[in-house]
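This document opens with one chain alone, in structure tokens, the form predicted alone.
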Amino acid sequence: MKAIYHKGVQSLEGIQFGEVEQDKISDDEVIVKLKTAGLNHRDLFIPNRHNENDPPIVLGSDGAGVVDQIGADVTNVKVGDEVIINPSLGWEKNSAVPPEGFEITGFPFNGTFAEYITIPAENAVPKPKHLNWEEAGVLALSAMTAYRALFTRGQLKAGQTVLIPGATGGAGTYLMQFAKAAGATVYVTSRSKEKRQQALKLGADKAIDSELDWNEQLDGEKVDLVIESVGAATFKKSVDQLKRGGTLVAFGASAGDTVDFDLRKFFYGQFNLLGSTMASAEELHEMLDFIEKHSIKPVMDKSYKLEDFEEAFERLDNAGMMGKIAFTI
């Protein structure tokens, strides 16, 4: 089958595009023929990990497309049903920490940048009705880790502020679109004035140059909640908005990994400082009623097909998209 994959050195210059042999299927496995799938910046890391003497890699972990084979125990779906992938490999119910042997597709398992894709039957999770090909083929990933970090994690509630540095991106766009539909007051940061304008247009209540002032900028008014997933560009930016006793949930470090912050202030705040990565399928399962409930889709930056990957991942690398970018398969 055709496919993205990485094999040899350990960098972005080892992904390819060609022929990979398919997975064989298990009694409680199924095989879904893709039709798009979604990059997420994951796929970025993971050639920086895959060692160079393994052996090829498949990459990416959102996708969507039709099951065409089932193993001989599998009972939820069959033949011929629309499904999303459920990247989460392993973790079912909703837990403090992700259980031993928990997995994400696309590394150590190959992933869902190809023509098909062989996964555990539970992950194959009915296509929302809602949703068209490629918003369907980008969703799960950072939509999971969108809902978990603000609401299982940051616990928001109606009524409150919540700040959400560098909200253009993928799950920022899911942050930004979950926390006004629960009723939130949102507060974007962005680099660019074009992206600024378009988080207006998708509802942000406020959008302020990310390089400037960001105080200043939101005329003093601290917030109850951060999400940070830019990592130490922002993070002391993100604590100076806080108000007395307020939270700031982490999930990602794409501006690095390693902060420094002033510990006094920070304990005489009274804040709360927590750590959350992807979800449960459980949480996968409330993520899709509320996004039906709420009609809400995924804010899609371009397509390209598989073939076409060097120019995707350079602008998922370069931070030019506004929302996802999808593969059509």
Ligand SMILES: NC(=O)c1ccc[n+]([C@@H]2O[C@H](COP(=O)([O-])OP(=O)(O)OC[C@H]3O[C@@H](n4cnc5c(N)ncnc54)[C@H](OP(=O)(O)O)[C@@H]3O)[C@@H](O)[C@H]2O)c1
The other form holds:
Amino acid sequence: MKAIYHKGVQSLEGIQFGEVEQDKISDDEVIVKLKTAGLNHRDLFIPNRHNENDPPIVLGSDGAGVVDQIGADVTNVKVGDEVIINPSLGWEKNSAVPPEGFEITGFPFNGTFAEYITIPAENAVPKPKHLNWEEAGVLALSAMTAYRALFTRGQLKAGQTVLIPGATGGAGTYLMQFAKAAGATVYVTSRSKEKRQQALKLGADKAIDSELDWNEQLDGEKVDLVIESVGAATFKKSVDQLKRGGTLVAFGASAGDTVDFDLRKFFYGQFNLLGSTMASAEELHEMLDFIEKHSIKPVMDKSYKLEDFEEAFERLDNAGMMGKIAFTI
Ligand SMILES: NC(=O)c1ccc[n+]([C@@H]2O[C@H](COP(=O)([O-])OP(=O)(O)OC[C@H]3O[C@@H](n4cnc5c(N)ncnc54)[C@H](OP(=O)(O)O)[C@@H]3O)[C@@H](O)[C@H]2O)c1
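Switch from the form predicted alone to the form predicted in complex with this ligand and print that structure.
Let us now look at the entire complex, which starts with that chain.
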């Protein structure tokens, strides 16, 4: 089958498009013929983590398509069902941390940037009816991560104020929409004036420049919750914008993993610092109910054919997008 895969040199230069072997199906698995897939920042990181001498890995965590084959023991779906891929492998029930053995599609197992994917049957989830194929294909990973970070970890309540740095990316646009739907006041940051204007149109209450003084732009107003996924470039400013007793949930580090941390400010502020990563199948289902109830759709940026992957990866790497980048297959 045709796929976007990584092989060889440990960088984005190792990404290629061509023929790869399709994974065989086991009794408890299904094969989905993919119609669409979605790019995530994770897809930029995997080529640096996949060993040079290992067999090729098909990239991609998000996708949507039609069930093409089912294993002998499968009862939850049938051939012809329209599904999205739950990229969270081996995390069924909500829990403080994922169980041992938890993995994500697209590394170390083959992913969604391909004509077919072989996955455990429970990871084929009915496609939300209010989404078209492209919207369904870019949904799961960022939206379920955003949902857990905001609600399970951040415990966001109506009437609170939340700050979302880098809110114009994939996860950020879900965070912004979910927080608004939950009745919060939502402040976002972006380096781009154009994207800040788009964020305001999407419902953000204030959109400030990531690279200028945040406290000044927010007239000194502090917030209850910050959801941090940018990392080193914004982390200090995020901590500084918390109310006393406020909470910061971190799940990403696009702009660097390492930060200096002012411990005194932290304990005097009685802040809560929480990590979060992905989400369980249970939270994915809660998120699907939530977006259906509030008629939330992904913010779509551009769609590309698999063979035009270089352009798509470059757009993500340069943060040129507003929302989600899709592949049509
Ligand atoms: N732990 C998990 O389970 C999990 C799940 C999903 C995502 N993540 C992580 O969360 C992060 C976001 O993921 P994503 O897919 O939403 O990424 P994305 O679509 O690439 O968005 C990242 C956004 O961050 C902002 N940004 C990047 N570099 C910046 C810098 N130097 N200064 C200020 N802002 C910067 C950009 O906003 P502007 O261009 O508007 O400034 C960009 O749109 C990534 O690090 C990803 O790995 C983790």
